[in-house]
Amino acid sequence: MSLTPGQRAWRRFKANRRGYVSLWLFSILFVLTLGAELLSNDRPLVVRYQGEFYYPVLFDYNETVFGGDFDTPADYLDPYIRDRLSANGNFAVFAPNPYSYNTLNYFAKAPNPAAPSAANLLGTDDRGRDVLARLIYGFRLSVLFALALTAVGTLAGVLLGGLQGYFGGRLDLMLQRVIEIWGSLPELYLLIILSSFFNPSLTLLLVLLALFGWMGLADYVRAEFLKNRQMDYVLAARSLGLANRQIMWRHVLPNSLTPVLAFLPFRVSGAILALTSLDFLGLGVPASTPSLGEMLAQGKDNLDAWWIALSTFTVLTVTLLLLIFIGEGLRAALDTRKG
């Protein structure tokens, strides 16, 4: 039985171990910080107090619930509510790290930024958030927003490439003189300039990086169209009268896809680059918001603390790394060249 062409590519890239053992690893790391809330929260996931179930990790509870003095949100780090939910048969099931990316630990007994320790397995930052805690929610972060720039980025370009490489003449070159000026603009100079009026957020991001994003990957799409215009199926699918629109979707497009797939993870990586730089500088999302690059300019500004540069450029690197890998592999799988 004879395989597909995307069979035939799928076993390419599974011979590839680098590559193939990449994608597992990002992709449990990925699925894993899906769930954060699970892993890394300082509300219990579900409490059993009196005989009553609670769950504080989806509904707030104040802390009389559970024999407190105040009618205010129970913070479950203190002390005296701790021993509430383990006393007379109670009991509160906690996430493996019992911080959220934004938790303050007011019962903390060493100052911060506090080195790693069982409390903190990789210490706090300069404000005393868990840095577990923020890595975790950071990560998740960047790999959604890699995820959605490169969406957006990847169909603004198939379609505005394919456009210009199926047609040509005056419409390619149009396009072209509009590429040409819109990518002369100075984006950094933008972002600067936006950010000064908008209040900084992860919409205004995405949308500002997706309108320069798009460029390179057009061009690509652009000289794929222009080649496989001109073969013997196109020509054959003209003469049975098909319209433009079915020729491009049908037949020029998936042939027309490689680079599209073969520059997906360096997209991926180049977002989450450019959304960790413009953070590091200050250009990015809200001071709130749990950031690789917040995080790697806290490391900056507080040299003694070492684990937070550390911890924090650990995982950038390994993100980075892992999906360099992951493009090697699929570039290798794509190319049709080899058995």
The other form holds:
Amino acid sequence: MSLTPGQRAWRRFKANRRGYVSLWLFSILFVLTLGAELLSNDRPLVVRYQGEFYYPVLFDYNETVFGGDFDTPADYLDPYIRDRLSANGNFAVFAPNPYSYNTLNYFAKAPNPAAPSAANLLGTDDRGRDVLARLIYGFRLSVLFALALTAVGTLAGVLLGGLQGYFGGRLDLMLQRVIEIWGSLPELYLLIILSSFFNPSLTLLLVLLALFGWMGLADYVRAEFLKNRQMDYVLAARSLGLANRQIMWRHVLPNSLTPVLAFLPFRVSGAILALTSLDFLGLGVPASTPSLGEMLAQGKDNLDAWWIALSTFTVLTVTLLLLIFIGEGLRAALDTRKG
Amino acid sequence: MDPLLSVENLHARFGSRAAVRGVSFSVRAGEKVALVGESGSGKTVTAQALMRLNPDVTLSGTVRFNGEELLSVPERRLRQLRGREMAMIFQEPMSALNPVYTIGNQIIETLSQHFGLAPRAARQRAIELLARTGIPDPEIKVDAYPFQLSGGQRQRAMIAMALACQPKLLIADEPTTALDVTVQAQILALLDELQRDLGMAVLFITHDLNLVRRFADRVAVMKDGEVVETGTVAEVFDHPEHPYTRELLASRPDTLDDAPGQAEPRLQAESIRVAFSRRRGWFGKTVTPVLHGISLSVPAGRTLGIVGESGSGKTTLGLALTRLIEAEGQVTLDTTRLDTLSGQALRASRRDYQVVFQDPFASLSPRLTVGQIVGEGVALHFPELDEAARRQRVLDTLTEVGLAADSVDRYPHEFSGGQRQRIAIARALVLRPKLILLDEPTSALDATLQKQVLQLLRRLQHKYGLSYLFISHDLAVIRAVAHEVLVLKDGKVVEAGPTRRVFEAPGQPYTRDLLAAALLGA
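Condition change, the form predicted on its own to the form predicted together with the partner chain:
Time for the whole complex; same chain goes first.
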């Protein structure tokens, strides 16, 4: 049985224990947090009340449904509602961590920020929101944002770099100048100015960061295309009568992806860091969004509440470390000089 | 008298892979010994083991030089020996010379390292050495950087470096392989002369039997990390004992024996011109002409050989004829004018003329299976065939070029150089072209494989009536395949005609030089 080059690379990647284990850990964390609503939520997953089943995690129910007085959405942390839900034959199944990222517990006993306790495993922040819940949602948001940013940046970088490298000449010259001018714009100032024009939002950040993120990769892809278009197999493909489009797609691109793949984990970790930094500076997403950067800023403002800074710092470090280990493993796997 | 160098039962391994397995030979003072073998036979590993140059290799056995056991001496002593007592010259002088230093610098470095010569004296000595190796204007060339010299001059400079300390043993690892035939002959003559004058021993490593016969006193034939036969050159060449030696000797290409006969022209080219232009400054342009109006004709079912040294424009000519680069001039294949086609029509016409490139490692896309590589053109030019018919056609062609049917789902890296070249031939053949351009198709291959590929090409020509345009620097190969030959020099045709006539009675001095340097008579 012959192995494809991809399969051989995968085999080499598996041989690198640290990278392989990191990939597993990261995937598990990511998949778990994708279901964050089931892990950490202020609404019960299932409620049985007076013989009927309710699914608060999916639907909104008013307090009156559960025998309350107000015609407003039920607050499941309210001791009164809790009593009603646990009385004679009723029950409620809560998520393991009974807070969502924006839950304010009006019935908490300790002042905010509260130290870790049985009620809040990692304590609360200065507004009384559960740190663990914010970390879970914050991790998910960071990773999703980073993946989206990486995907957009990589696609743009590969496309433009590929066109530059393959056709060379005038097109290459023009795009190269565009990149130089565009790349010398002060990115951070632009972000500060734009964030005062627009309502900061994730989409806006994604667009802005993507506009600046594709250039680094385009350079590498351009260099690879420049190198590979000279190869005999490209000449052979042309002499077969293939069109440029087919040659680029079938012959040049697959052989030019090594730097792209090797950079992917580092780009993801860079994107996480970029979002975190912007949030830390207050230029990023609105404060209600669960964000690691916003939590770091809180930790800095509340140094006596060590649990905020420490736990956020740990999550961030572990995430970045895992990504870097994966990246190292990938780089070793793509090095064809080995096995 | 004890030999200068004696190697006994030398083993060399990279990790768990044995590259050299129990090699024994000896070199007496002032003797020329050749170590000959094909690629992968372990000859270079053996040569480097003598000076312990490669730190990745684990060595065992004995290497005795002047009575001193080299495999166990400390690294410090070895550094004194390297360059001082035994020196080495390499195959590719461009990469063996450091590009950021002048050649004078590099010779002076050796001199001050081993003799502690003062800078002025060392420079004087360097100039003498360069003069000794036949570099013109040595006072000027001593300050030249490697890229400013020609290939032959670079190899001379390498030899000057090696001779700086008058070593007792010179190890020459394929010193002429990267050079043109005429330069090759000059370098060989220089080595021969220096060896005689200085009385040093030379260990000459090569794959080329022609050079061995011309240069060496004794020869050791290597195969798969073992020495299969040793003896004087006369003994080994006239009475080879080992079957492998016989096979190697028989692998020199035979002369083509087809009857001359006339045939219709298939490809005709009129005054092909190619010039490369380079932008200079803002508006300026420099135009370097590469081909100066070349006309040729390839007969149907026959082969036109194009011979020339590097820089003669032979590859450019091939690319121009197949419309892979821009060129002026008329190209007609049967009745179709190729030079006026463009776009879709040009791509469709490519079915009729295919190309096989020199380097079978570069010409196959590493991420496609053999089936995909060979089938790609079929899918493009025969859209009427369905999946199964296409695959059948690919399989038939692979069998035709002598590859197993199960190759179809394997990747190029699983094949040897000779097999890869067969894949490249299959890729061209599967389209049933009228003409195939073969650009040095055998020069990356070992002699025995070379012969097999040439035989394959001839068989296919007979069977399908193919016309070949065969580009090569190797006159023996040209003589083996080409019915007609065209000698190219500096972008101009020097001589053209039936191969037999040109080889037996060359009309031009340049052709005569070329033939003399290639030693085809020997």
